Amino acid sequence: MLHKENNALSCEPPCQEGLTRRSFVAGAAAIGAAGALATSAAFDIVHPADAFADDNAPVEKRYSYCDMCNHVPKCGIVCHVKENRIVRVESRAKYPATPLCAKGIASLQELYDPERLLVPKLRTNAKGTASAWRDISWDEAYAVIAERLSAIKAQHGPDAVLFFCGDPKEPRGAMQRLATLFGSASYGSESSVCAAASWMCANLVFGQNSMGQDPGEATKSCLVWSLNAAWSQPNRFNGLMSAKERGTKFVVVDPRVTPMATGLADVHLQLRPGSDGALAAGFINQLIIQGLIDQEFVANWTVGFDELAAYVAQYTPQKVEEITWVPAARLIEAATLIGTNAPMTLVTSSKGGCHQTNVGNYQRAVFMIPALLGALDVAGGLSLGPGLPFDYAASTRGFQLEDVYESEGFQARRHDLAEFPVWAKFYKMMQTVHLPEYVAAGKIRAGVLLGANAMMWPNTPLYQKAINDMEFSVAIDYYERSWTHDYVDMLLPAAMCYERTAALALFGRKIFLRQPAVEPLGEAREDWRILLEIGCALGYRDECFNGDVDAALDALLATADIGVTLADLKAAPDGYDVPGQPPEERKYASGKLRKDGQPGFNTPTGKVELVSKTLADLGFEGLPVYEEPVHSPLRDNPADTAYPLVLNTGSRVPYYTHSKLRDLPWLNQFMPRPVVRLSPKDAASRGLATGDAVRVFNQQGSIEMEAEVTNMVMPGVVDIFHGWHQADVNLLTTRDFDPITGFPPFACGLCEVVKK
């Protein structure tokens, strides 16, 4: 049955193999069971009355991939389509990312949600209040956008317009191209508080973006630092479990007792959030003391080893225990396990550990571990080197017009250059955490905001005010969300993953093209088309391919220079394998890593930098020096004594992604209200029980939530999933940004919890 519930659709699927709806979705979202359940379960969906297909209509299978997890892992979907209606979804065979998790299976509730935004809208009342809109045509929308942006450019210059991509990440290439055509150096993305800190730290150490690499057939041990793939990427967890079955040893670093810790870890290092840098230093010290490092690699291919060894010597197991709360014996056991089981690999994430004021140093120390063990670019270790010439969003430098950016002086005009020079050195995208300051100073006066969410930054009201104070802003989204869209001037409806083509899905040297399974509902248009058509309205018709997405993708492929066309991809429904040379190890020795063809790494010294020359040249400490979070139980700050609990936010749950999917009843049933998790010890001392209404507060503010008492959380720490507009945890986050990356301390604040 289909019924309206909480302004969203609730679909009762037929149960299979005796499963109830609750047990099915719980299993599909959870760890090991995800594979079996998601593969076997595909639901016939009953649509609203105006969306019914004829029962006798033929069924056609079409192929897509999911974006419910914010761009990755792009799990494959088979769509059963009747008369432009998807009536069934199932996991896609012959596809690298499979099976679907509960979010993918529930995606049809999002597609056919009656609350979807389906018509362009223009504000009719004052910003900052509950929105009133009038429906407009696309032609009118584009005319208003072109007029307003052009006027601001004429008066204040092109850099006064921000071009921003949030969720999904897929349109980044098109948005960056549009920004460059417009002449604006103010292109930004949500990576300014997400994955880019890890990429930057890997670049600083060995000259290449990385978030680690999952174990291969030859891997003997794996260090997992701050990732719970069981909940964030269930299909990836299946692969990690397979590695475990092959005999790979695992060390898991995480403040929580997650399925990764219970299902994989030979050693679990359960640390105090925000103390990662001390743990990493202690880990390196143990590798050195025990004589486990690769002496030959360190001698020939690294710089700064003596300085690093002298620095980490102070981080004895006993000192590390005092700082991190990890027992000294367990640290020794973990370092021994990794150091004696070569080759090893490293897995990190964009959440949790990245969100602290020391991330620019601590993550560098973590990436030094595989280097010290000689595990770079060897079988079973961390692979390096050129793959297909696409970036994270399946775009290319040529398509994004980075040559124009570099030749026309964009870099020198960046608003973030003075505050975050390291960030600006590595990324063409602006670090957006100082958006309120840029708007207040008149540097940013307008914004094109695709999938933007004001709750993604610390101290949300400051960013809402910044959007509100822009002279003009247009948002592109699936839904109207008051916490962001009450502050914009125009709202445009975006097509969802089943209704759009761009962008490509990349798996190694294999490329998949997503072709729309159905036409967009209402007047929704895919993101790439909207951005290209805005470009046309601004006068860049030829450069924006007259708004033709297929032509843009063909041009993108041409800039990759790999001999592949869009026609090739359309003719390869099971993916297109791009020919290439067989994998080669130790490419740093043969000159196949560096752009100049010389042996070594893409760093200023040509070596793995244990002391960063880039940072030293920009006035920062070159060593990965550990500093306590600004607000810490170990700092002698009298004002913080009223907040004895470490506030860890931003971790994932199996059924939501950031602030998405809260309206889908299949998923909402598992966490219908905002929850704060705390340990039995901390709950007992406060007289709290599961289900109690509580207040979580600190010097920043207060939010109301529901308590969940669990051994998953260590004493002295609380864990809060972010993204609830009813209880926005970023109201409790300070704006103490890491000076290297600009990242906020989402994972290392302080708070108190009391019964409401």
Ligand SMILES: Nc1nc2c(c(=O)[nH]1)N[C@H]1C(S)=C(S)[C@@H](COP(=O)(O)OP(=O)(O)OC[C@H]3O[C@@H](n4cnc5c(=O)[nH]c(N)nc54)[C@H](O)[C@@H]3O)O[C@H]1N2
Given for the second form:
Amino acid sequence: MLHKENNALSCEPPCQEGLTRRSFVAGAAAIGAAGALATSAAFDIVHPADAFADDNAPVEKRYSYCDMCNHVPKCGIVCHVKENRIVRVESRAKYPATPLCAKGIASLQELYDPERLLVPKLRTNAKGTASAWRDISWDEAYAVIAERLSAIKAQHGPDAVLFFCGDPKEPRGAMQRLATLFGSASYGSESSVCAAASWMCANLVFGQNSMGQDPGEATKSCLVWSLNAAWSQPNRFNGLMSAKERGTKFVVVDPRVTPMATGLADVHLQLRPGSDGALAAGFINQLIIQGLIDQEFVANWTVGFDELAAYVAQYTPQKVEEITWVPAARLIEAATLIGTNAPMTLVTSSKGGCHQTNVGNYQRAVFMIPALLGALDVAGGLSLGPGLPFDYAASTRGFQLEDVYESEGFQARRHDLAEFPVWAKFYKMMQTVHLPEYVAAGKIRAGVLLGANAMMWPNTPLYQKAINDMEFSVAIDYYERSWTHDYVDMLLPAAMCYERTAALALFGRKIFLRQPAVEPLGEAREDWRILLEIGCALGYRDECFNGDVDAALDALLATADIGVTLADLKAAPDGYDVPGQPPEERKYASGKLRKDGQPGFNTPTGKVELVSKTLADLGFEGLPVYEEPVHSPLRDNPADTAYPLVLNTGSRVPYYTHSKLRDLPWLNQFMPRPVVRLSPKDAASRGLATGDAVRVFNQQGSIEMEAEVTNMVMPGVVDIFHGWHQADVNLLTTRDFDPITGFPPFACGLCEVVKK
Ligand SMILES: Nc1nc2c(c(=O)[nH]1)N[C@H]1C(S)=C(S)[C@@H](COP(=O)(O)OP(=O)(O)OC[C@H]3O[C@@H](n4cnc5c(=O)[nH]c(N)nc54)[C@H](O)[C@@H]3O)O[C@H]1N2
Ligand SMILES: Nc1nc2c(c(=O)[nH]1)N[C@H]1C(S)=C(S)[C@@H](COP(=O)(O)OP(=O)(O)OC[C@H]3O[C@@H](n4cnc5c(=O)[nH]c(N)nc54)[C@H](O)[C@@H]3O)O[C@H]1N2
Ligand code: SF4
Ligand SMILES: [Mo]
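Now that you have shown the form predicted alone, what about the form predicted in complex with the ligand?
Next comes the full complex, and the chain you just saw is listed first.
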């Protein structure tokens, strides 16, 4: 197993005995020149690179952007390059997302991490045990992939091959194109558990994907429902703080005392995780009772108001307090603050609020709030309507071959249709949470797994087994990770962000092209190139541009049909402004939101749906009804009473991204070991203090970690970050999926904590 124990790390570069700077630089240059001959062993001495750069070598500055948190868009970086090695990174001026956070600064340690995967590898022992590999050439890798995938396709059809991207967003366009070329309707991504629930709920309510919108100059109040941008999107936090300085009022809904709550909130609603549906119903009820609703908008542009009003009437502040633990007076205060400071805007989260068994209902209720207050598509509110034709991963539907995947019968072959009909209506990608079931049933037999991590799912071992049981799988990653790659047949080394081009960075109508700052180390190749070359090996040479990433990006831009070419982007290092009209307000009234040109919204009724027709037609409740989480302290379920603490997992920390970055000395020092955060009250009643070794367990599993006692967490709740292989919290999270979105309850399980 390649992975180091985190507590064995020091902040010092590894010992370089016997190696002078001169000999190292010469060796590195030779390796760079030899390119394909470089081996991973040769790079074990490189850590960190800036310790070895020749001080006298000329420095060249090259522009890039950081991908350490896989955000779209990313923070701008200036790389200081000496002899094909980056010796310094810093924030990039004239770039919309900046400055760098700790992870961005540590990106050099990731780039030159001696444990990076740098050579293609083919398994030589049985899957499911500690891996043994044989180094292979790219040509051999592609030949094996083409032979195995083609054979499985010939015998079981194209849908038996899963094309999957984990958290990395940049390769999505190339991956979906490859899947479609292969003819597989089994394309999926981490969106199965991230963000897509929120987009879908917005779409059900007002016919457009949304996660809300940050305050603009005209915004008077902002409802932040569960985002902790200070740690999950630091570049965005600056903008929110500026809005605060301009006088925007903030309500923050979060179970924890986050920097958003302390830095921004005029009112902080500290709710029990998973009880959001009751809080949202109570919030709407208050807006109605206090007469704060925009009557004109509601009368003309919504359906179902009377039913909604009748439903939420039961959610009095007192009842909401019993369910959510939010004091009644706070709820009233919060609703008044937002309802009397128009225009308001809403900010939701791709994660904190999505991971609940009730998300398909509760997030709809949250998106109804700006609609009820008339804050849709007005200055300072939530703008709607068509922007540039790119998706959030900077690809276009045209490039992904929309004509083919939308063609007759293609989507009807998807494996997830029966379980997740609402999801299937909105997304041309599988909801992949039932992967173990699809593999067990023989529906999926092979996988191209890019940046995939088995620990991202609830009940990890089931997904490890699913990957293990595939007849063939290939993973593409920066590292060998035993918890996932012990179950795959082949492992391919991916180039990191400073070594690659694709995809594009978009900020509204501004587009940035990244050009590689340095050549990839070893034999690593960029994700887009790998996917295009797999396509070539499978026989789609023309459609995959002979593996040429620049040609692919040019084609992508052509499908966007905005008159921009790759050459235009290359000539505009400070970003290319796509000419266009300034955004217009109230497009729903002028008919500019709908494809048919009629006034209204892109919903079946053409109105904002307070009762969803789509859901009602598919046999679901149309109203945003609240249901307790499947495992809840309020359910009085005898099987759960031994686990009195609410388990809130995955709240982001500033120094790690999911399962990544644990080995980087500059970051590892902040949280060297996995911790469970709990309140002083719960710690005292269990005789626990910070630093104690504890066991956290529930009906499903048990993990061991260190206690951290903190007022950040409310009594009755514990907080555990995900992605620690030595204490994987997804051994404790359950597979109780929300029936509308398919999302797992990462935020609202149950557990108990005891001293070891
Ligand atoms: N309990 C719990 N579970 C969760 C969550 C939670 O909050 N709680 N959050 C969920 C969410 S929102 C998400 S997004 C997922 C996280 O999704 P994951 O896919 O688990 O994310 P990572 O661990 O960052 O990355 C997966 C792998 O991709 C590799 N990698 C990173 N970038 C690249 C790249 O550009 N190219 C290639 N080829 N490889 C790359 C990394 O080395 C790593 O091995 O986890 C989900 N799981
Ligand atoms: N440093 C860092 N940054 C990241 C990532 C990372 O791993 N590390 N991951 C990236 C990804 S893929 C994602 S999806 C985003 C996520 O970005 P965020 O959504 O900001 O991430 P979280 O911190 O998980 O969740 C935000 C807040 O939700 C709260 N919360 C938890 N449970 C509930 C609940 O039941 N109801 C409500 N209302 N709030 C709840 C948590 O206390 C937390 O403070 O971050 C991205 N940025
Ligand atoms: S927030 Fe940090 S990790 Fe994310 S892109 Fe910016 S610098 Fe990189
Ligand atoms: Mo995510």
